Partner chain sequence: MLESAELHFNVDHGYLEGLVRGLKASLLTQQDYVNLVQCETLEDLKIHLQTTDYGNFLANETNPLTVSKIDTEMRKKLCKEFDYFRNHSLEPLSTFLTYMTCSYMIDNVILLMNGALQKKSVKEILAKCHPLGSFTEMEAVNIAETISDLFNAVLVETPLAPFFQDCMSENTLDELNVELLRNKLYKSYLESFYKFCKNHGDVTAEVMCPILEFEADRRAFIITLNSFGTELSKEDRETLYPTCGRLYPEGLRLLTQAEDFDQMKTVADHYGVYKPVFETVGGHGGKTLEDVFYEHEVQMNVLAFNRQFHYGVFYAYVKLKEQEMRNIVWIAECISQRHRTKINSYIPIL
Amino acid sequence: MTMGSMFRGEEVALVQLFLPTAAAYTCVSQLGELGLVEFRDLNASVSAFQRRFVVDVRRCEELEKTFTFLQEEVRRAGLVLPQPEGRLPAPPPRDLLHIQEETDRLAKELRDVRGNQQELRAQLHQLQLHEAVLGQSHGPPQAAAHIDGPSSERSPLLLSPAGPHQDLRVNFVAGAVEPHKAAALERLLWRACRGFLIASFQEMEQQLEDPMTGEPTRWMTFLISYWGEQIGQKIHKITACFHCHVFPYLEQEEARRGVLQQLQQQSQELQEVLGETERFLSQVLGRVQQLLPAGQVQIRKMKAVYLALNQCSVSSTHKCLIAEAWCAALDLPTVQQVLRDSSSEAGVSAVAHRIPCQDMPPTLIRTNRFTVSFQGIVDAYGVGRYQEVNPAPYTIITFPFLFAVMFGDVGHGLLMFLFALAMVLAENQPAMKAAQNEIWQTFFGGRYLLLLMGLFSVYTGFIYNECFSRATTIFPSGWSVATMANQSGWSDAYLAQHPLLTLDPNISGVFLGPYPFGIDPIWSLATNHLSFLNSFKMKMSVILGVTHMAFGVVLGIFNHVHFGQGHRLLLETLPELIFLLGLFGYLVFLVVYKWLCISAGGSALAPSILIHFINMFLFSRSPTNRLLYHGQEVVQYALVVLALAAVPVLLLGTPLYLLRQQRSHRLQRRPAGGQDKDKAKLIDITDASESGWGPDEEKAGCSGDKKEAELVPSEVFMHQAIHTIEFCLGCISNTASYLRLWALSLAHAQLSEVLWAMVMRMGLSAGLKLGVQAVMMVPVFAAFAVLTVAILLVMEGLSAFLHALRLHWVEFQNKFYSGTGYKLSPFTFAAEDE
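Okay, now the structure: that chain only, the form predicted together with its partner chain.
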């Protein structure tokens, strides 16, 4: 990869692939491994089930269905599927049958064993339930409570001697029901046959595994004693509808015990058989574990290949498939080589060649792990139009820098830098990539961005001379208090009376010269610290802003040159630059000039830039405001006139030029014969592939026929008018917008100052005994640290990030970047391999 490819999207060509029918599958599968081309759907009008390879796709899906079943079984058994190893190419089509057979056999085997196991478990479950029901300690059923002995259960409950109730006897229904249904069952029984039954419910002692789901549940056993046949039928119906397991319940205690023993024996035997079955099952599952991961990857690839083949059209001779694909021009030889290699067996070689195209190709910008997050910032706004200048390489520097201007603090920057550095150093550890946490992934993805942001923050922190809001004295201060005290004879009494003292730079020896780097630490003691910083940061914001925007306009030049729109250089970029630099560039000049040329000595008479700048637009002068330099007014008049003159050029230049060009084209073409016209068209198309995707006029359509298409004058004018108004107003509002740099950096500095004063200083100046003080500092520092990270680093960091983002998207990119393209998304197996 060359660095140059970052500056604009790579050249992407439309490629026509002729794939011999016999080798088409291999070719596409190799292309999938390569992952360089994006197939275009040539059958967009054909619905999904009418395509050529729909049968194969369906077979793959069938197989996937079986795989899902197997996977589910493995998961249910609590086993883990190993990651597939090695490179697994898409299997040749003839292997599909083989794989299918093998999978089906395995699935059938598994189903059988599973079924057996299920059945055995159900039987066991049933037996266990039966045991529990018989073993339930209802004692002698309550119904028979006042009858002595089981033998007399046959006698009527009420002591009616004889008559119609003679055959009345107590019967039993015993069974088990799922616990959550028990209450409803009990109520329903009571309501349906009130008075004719006595039901007793009891929770089972041990939990039973559900044969279907394997979940342990505690069933409720019940024993219902009732009178009468009718009621009996009803009860049976009701228990049936609640899916209860009902078991015969013998009346004699001994008989029940006998059955119970028998049951226990049965269940023991069953458990042995079950154990055997489960051993076999785990064997089968082991085989599944071996086969499945590789098979899944292979079949997914195969399906992907067929889906890609479905996008191809068939040649008229049926001998080959024709595919159209987008491919980076650089990669074309690789693609051709792969195609030749993979079709060598078939005898006929697969060919790929460029064809002229009328649509805008997709944008391809290759990134590495460093550039990817910066490209991401740009792409989040909009993927660049084909071959448009890519703002990402500049963003790599400007973004962290503008962030740092707002976030400047050595301490905070260092923390951020170290955090990012840790991530960068650990980036190759598998645990880092495997982390699923979305917030973590966001931070991890932007680790290089964070690294630069931290680094630049340290830099701007040194400039602002702030480390956790404290100033550092690396170099000796440029101000000498001693000299001032000596010169003005401050006595001890004077010093005691005056808490505020003024240092006068005009007294020689007091101001020795500027601090070597950044803000002089003595300012942190001054009461006018804030107003000094405000003036500095405001001017700095304007300077950075105007430079940034001017750079954006200059980048537009590369677009115009690349798309062969020389007229726009003269008719758009030039007036734009004149307007921007003539007005706001001049403001920057005034600021710098005043910094350089007005010294402390003349400060009493220093001119106000603000008044000068306002007067410049009003063409007036204020007598109290001194001129900065000789001839200032003439220069200012000239600049304003020039800037205003640039507006009509910007407004009318391009539309008029385009309309004139169109007229002359029409005049040229009319006399030409039919053949010539075709030729012209052909030439046009090839032309178009080079230069057809420039922005704007162009919105009228970017097809090869676009020159034929009528330019609608009103639309062209309207569009240019909008652009002009946007640019001119934008120059003012965007410059103002850059003042957010000042505002946010001020807020950050003040917030960290407040945190220091309210937490650390309180702790440090508590005035306790040394030992107590030290102990107290622990929680105080903890609070300081937590608040620093939570508020100053995370919250303020996010806010500064957001504003830096906005400055790039809105203020910078709208000067040259349209972002209306789409990404090249190649057909690749890469995701499948993971």
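Having seen the form predicted together with its partner chain, can you show the form predicted on its own?
Lone chain follows.
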């Protein structure tokens, strides 16, 4: 990765490729292995079904369907496909038929063996059910005593041999039904047959394997005794509706035993055949495991090559294919060398040369594992235009820092830093990359971002002097309570009457000097601690905000210089800087000047910066608010006048310059004689119809794109008016928006304080015995740790992250970054190799 590609997108060229027909497949395949070019579709008007290599694409798709079937069968068997070894090249076209034949043969074998296995399992399941039905002891039917009427529930189902039904023969229906259907089956049989039957249901002791799903299931066996042909027909219809398995049931005990022995023998033989079938199935699946990983990768690559070839046009002689592709200028020699090597066997060398372009090229910014997360933050706002200044290098510093300003705490930052450091140290482990959890993948992808966010939070935590909301005394305090007590003559009675004491910095020896680094820890004991931090963080937010916005305006200078638009330096950038720095930069100057020039002795008479800033716009003066320096009013009035004067320059400067430049170009192109009128008219038509990128965008095209589209005055003035209003009002609203740094920093500190006071302080101040106190502190610390991670690290961290994201997108990047481009998406096999 070059420095140019980091701070600005690389130069991208439009390349025309002449590929010999015999070597076109090999050339495109090698380009896919490199992943350096993005093909343009030269057949956009041709449907996908009319392209040259549509038959080959369909064959690859049919193979992919077969591979999907084989993959599902492997997963169904509980096997795991191994990862392909090494980088597999796209197979030559002549190998496609061999791969298809081998794959179809394996798929046919697998379907046959799987079908035989299903049939054998179904037969074995039927035999096992039949064995269970014959083996269950349902007992002989018993005739109940005839007590009530013939239609009573207690009337006998089988009458005496001397009754009117003595000529009827008792028949049996035996079978098995699913347990959840047994109760409904028994109830329906009783109602439909009016009780002229005896039904016995028993649950099987052993579970049988379901032939379809392979899961163990239980069955209920039943034995129904009845007489009468009509009753038997009803019973058979009902059992068929409930999908019962019905088996023949002989009346004689000996006959049933003989049938049971035959069933057991058949079941044993069937199990042996099924075992042989499953062993053969495992052999077929083993061959599938060897073929499938490499075959899937190769066919996906082959399909990708044919899809790329479908984007090429055919020469008039049909001897070569013509392709156009975007390619980084630095990679063009590599592409040319690869094409020569790939086409050497064809006898005619492939050619790649640069051609002029009129369209805006794609943006190429190379990243690594460290910069990819920061580039992702910028690209989420919008991909930069071609060779526009890339905000990502500056975001590497500014984003974690602004996050840390809102999240400043040594303890919380250290926890985040250690969590990110653990992911960074283990980033090469396969388990880290193979994790499928979406939340984990998000954290792991931004591990370096989290690392810097935690590190900067530790730094700002030392500035705020906060570690889990507690102040630490690293250096001696700059305030001396003993000196104040000695020189003020504080007596015991005075101390008893005044619970709050005031340290006066005007007394010699009370204030020894500023704290070496960060906030003095004595402020954590002061009652005006919050007021002091509010003033400090609010002014710090304004200073950081104005500096950040001014830096964004300065970065726009590099865009204007690079694209050769020097007029925008004077007509846009200079007025913007005058307006921003003349008003809000002056506010920063007042804050810093007051910090440096107002001592503790004069703090009581210190003027109000807010009143001075308001009077600056009103051109007025407050008698009670003294000046900070001599000549302050003149400077303020001059700055307001300059800022107001910069607005019409910003509004009208660029449109008037562009229209004047366009008029001068027309005068220069006007023909001298009548014989050149047709030629001049043709030039004007060409210039006016040339594909431009709009007057509001930078001309960042290729070397051949030097002409501008026709400018419409109303559109130019409208666009510039929108830009002027947005910038002037944005300077006010964006400066106020940076106060979120103060607000979220205050919220984070107060939440930390509340969590410490409500959990840890209550546990530490319980006043119990040492052993009991130690035991009680275990759940107290566990609750403190869980709440710290859940609320302060996760929720507060996410809130600070989103606010830092907004400050970069809205307040910083809109000063110089348009984000209206598109990425270079090279033709690559990287996804197939993974």
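In this text, the rigid core denotes the largest set of C-alpha atoms whose superposition between the two forms falls within 1.5 Å. Numbering follows the first chain given and starts at 1. Just so it is clear, the model here is predicted, and its values are computed rather than measured.
Core-superposed comparison between these two forms: the C-alpha position of Gln117 differs by no less than 2 Å.
A displacement of less than 2 angstroms separates the C-alpha positions of Trp440 between these two forms, with the rigid core held in common.
With a cut-off of 2 Å and the rigid core superposed, Tyr249 has a Cα displacement that reaches or exceeds the cut-off between these two forms.
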